[in-house]
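As a starting point, one isolated chain is supplied in structure tokens, in the form predicted on its own.
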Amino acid sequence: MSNELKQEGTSFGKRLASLHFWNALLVSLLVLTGLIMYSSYWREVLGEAKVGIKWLHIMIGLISFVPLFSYLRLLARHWKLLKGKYWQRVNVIVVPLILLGWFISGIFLWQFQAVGPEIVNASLLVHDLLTWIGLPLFIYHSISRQSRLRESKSPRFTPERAQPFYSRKAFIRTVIGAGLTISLGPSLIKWISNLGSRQEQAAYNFLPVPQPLPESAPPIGGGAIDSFRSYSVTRLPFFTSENWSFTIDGLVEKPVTWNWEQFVALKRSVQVSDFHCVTGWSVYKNTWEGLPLKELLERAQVKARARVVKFHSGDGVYTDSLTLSQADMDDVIVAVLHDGKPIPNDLGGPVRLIIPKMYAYKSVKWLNRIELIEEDHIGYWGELGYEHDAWITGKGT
């Protein structure tokens, strides 16, 4: 075989080796940043830095299309070289499809407000499914291709000159070690630190227990569809009926503070609504029971110069706000029961805000204070780049 053909084969082998390296590196970074975003421990530890991790994840995802597109240009030639190798041909079709699926579903998750909750929910399902099923295949494919490129005896490939950028063992140790450290390490630390207080934290520490209205038990919505994921920017606050209170103050004629017994004695109403998170998941047909926000504000008699309703979380950090016209929507509710049961601490109980027409970061957890103010107020996530008016697609007014 001529030297020119050998050189061409060497060049092609090097290009394939390089593309496998960059694919492996980028997907590994996507997995590690994805684990950090998924872990409740890291969300609490990182706080505001979580936004940076999210944008890093998005940027890596966008960059990952470059080696994928480059490989698709080489696919026809690679396919010919694999003549008679059935399973290797299956791999060179399946792996790019998985990568393309990750990329497309990731774009939809990124552009959640443009596409709406239904498409985002489906995209999250596809993204997760491809991660848990496709990732082991991808890692195996990347490593095995590197090994074959190094060990093949084909004169057209001459891969002995196309040395890999990384060793097989080093790659496996790095990815698996980092993944276990990020995902399992914090969980173990958190489990050990909570051993002494787990029973106390799990208990519902509010007496009297609010008794559900007939519409809540059984829930008129039929029961929530899908499940919640617990997010927090701080360690979970802990309250009991002895140290909890609820205040409405600021620019009101009649500021008021209730203790727990007084608050649960107030007249409540029931609504059925959907709950959408910007990370892509939703819980449908929730039956919430609580106090309509507009009725609470009427009770406090808002002063004429007030323009904004500011909400304070009991964690001492999180805040958000609505304009008075937004707060006047009939379905904005200060909830104390979900599907006829008390709201657990990790989901924002005993009392949380529910704004069905907006994404869930506006629905403040552990709500214990409402303040009427004159100036605009940008909430916790709004200051970090999220939309201040978090309207769900087609829901804005």
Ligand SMILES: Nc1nc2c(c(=O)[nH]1)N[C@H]1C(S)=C(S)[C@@H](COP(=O)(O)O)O[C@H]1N2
Contents of the next structure:
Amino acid sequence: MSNELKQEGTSFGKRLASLHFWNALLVSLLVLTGLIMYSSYWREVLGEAKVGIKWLHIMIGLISFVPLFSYLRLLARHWKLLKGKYWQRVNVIVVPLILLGWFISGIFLWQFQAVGPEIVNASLLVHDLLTWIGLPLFIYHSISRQSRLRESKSPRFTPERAQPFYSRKAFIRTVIGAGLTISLGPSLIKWISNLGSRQEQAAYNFLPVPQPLPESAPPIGGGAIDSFRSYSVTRLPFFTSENWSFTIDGLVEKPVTWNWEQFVALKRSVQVSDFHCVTGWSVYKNTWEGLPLKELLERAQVKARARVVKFHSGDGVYTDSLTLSQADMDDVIVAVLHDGKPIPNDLGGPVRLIIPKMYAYKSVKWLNRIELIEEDHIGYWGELGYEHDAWITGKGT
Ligand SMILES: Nc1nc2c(c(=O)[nH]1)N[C@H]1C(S)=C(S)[C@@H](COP(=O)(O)O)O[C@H]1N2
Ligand SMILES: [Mo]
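Got the form predicted on its own; any chance of the form predicted together with this ligand too?
First the chain shown before, then all remaining chains and molecules of the complex.
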């Protein structure tokens, strides 16, 4: 919205300036909370408070509809006033479109269970795309307006008029600057300091390397569509074939602990399934090879008293559980290979749980212990308010 209009001092100009201020403030806060959610550094530091950040983002997002809606009602009049100002006219169309796109896709992402994976996937794409278009535009806009303002500090530009306007801008600029530094700074430093050791981290430290069955290579599902967004609430744990083991214990007749060599010698089978994260991304047609949970439980001989299967991650933090009847589903698999290749460390390798009919937060990475218990156990995300029974919309029972 134009400076010129505001300096005219008309009430219409004042309304536009005020809407512009509130919108800039809300968008700054959305960018701040959005980037914090995106950053793996903050994910680790915030711990459980990350759920609060998500709620804040949703709330601010909902509130941001107020200035957007108010502006849309003024748009026609503003448009007329901008006669001949080509770029400003482009602006007053493009900016509300970006905001509206963010808003609508945000609503779907928020209501992921109601709309199902396909709409959520599309919404995440739109939300991300608009962020990578909108964010640079937004930063460019706030910097260029700032310098335009400085240029216009002629003697006629009286301090009385400049002061409140400037302080609002300075405020927004501080929020943006602080937001970018806080949310991206640590990730950037971490990324730079990791540059040297990246190769090393990617190495697969397990010998013997598990050999894929004929159904896995080439993958019977034709190969996964799209890729995983590596997500971990902790720092990545590292294992090698020397220090890794897999245990089944608790209420079983035959508790067992395998080392890596013994574990890869067990008979595996292959299945194809889709993988859906609640944040909106999915990976379709994964060919997983591993040990059906059912068979592992039969082997350990579950005691009659047991009700629940608890899964422990080697990260020492993450857990989840299934009831015994859920654990009886044929497609629940303790996976060792994905599309014929060993599961890399950042995606939960060497061994992760796969429950195709439930959201991916039930898919415990670095799985190394299965414990049979009597009482129910609420897992990591269940404790943070997500549904304990994470059935995917349209796929559940
Ligand atoms: N141990 C552990 N398992 C985990 C998680 C985690 O943070 N730690 N994140 C869960 C979530 S929310 C998702 S979406 C998937 C992500 O799997 P990926 O990192 O292989 O993409 O793992 C699930 N299993
Ligand atoms: Mo997730």
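Since we're looking at a predicted model, the values are computed, not measured. If you superpose the two forms and keep the largest set of C-alpha atoms that fall within 1.5 Å, you have the rigid core. Positions refer to the first chain, counted from 1.
Superposition on the rigid core between these two forms places the CA atom of residue 79 2 Å or more away from its counterpart.
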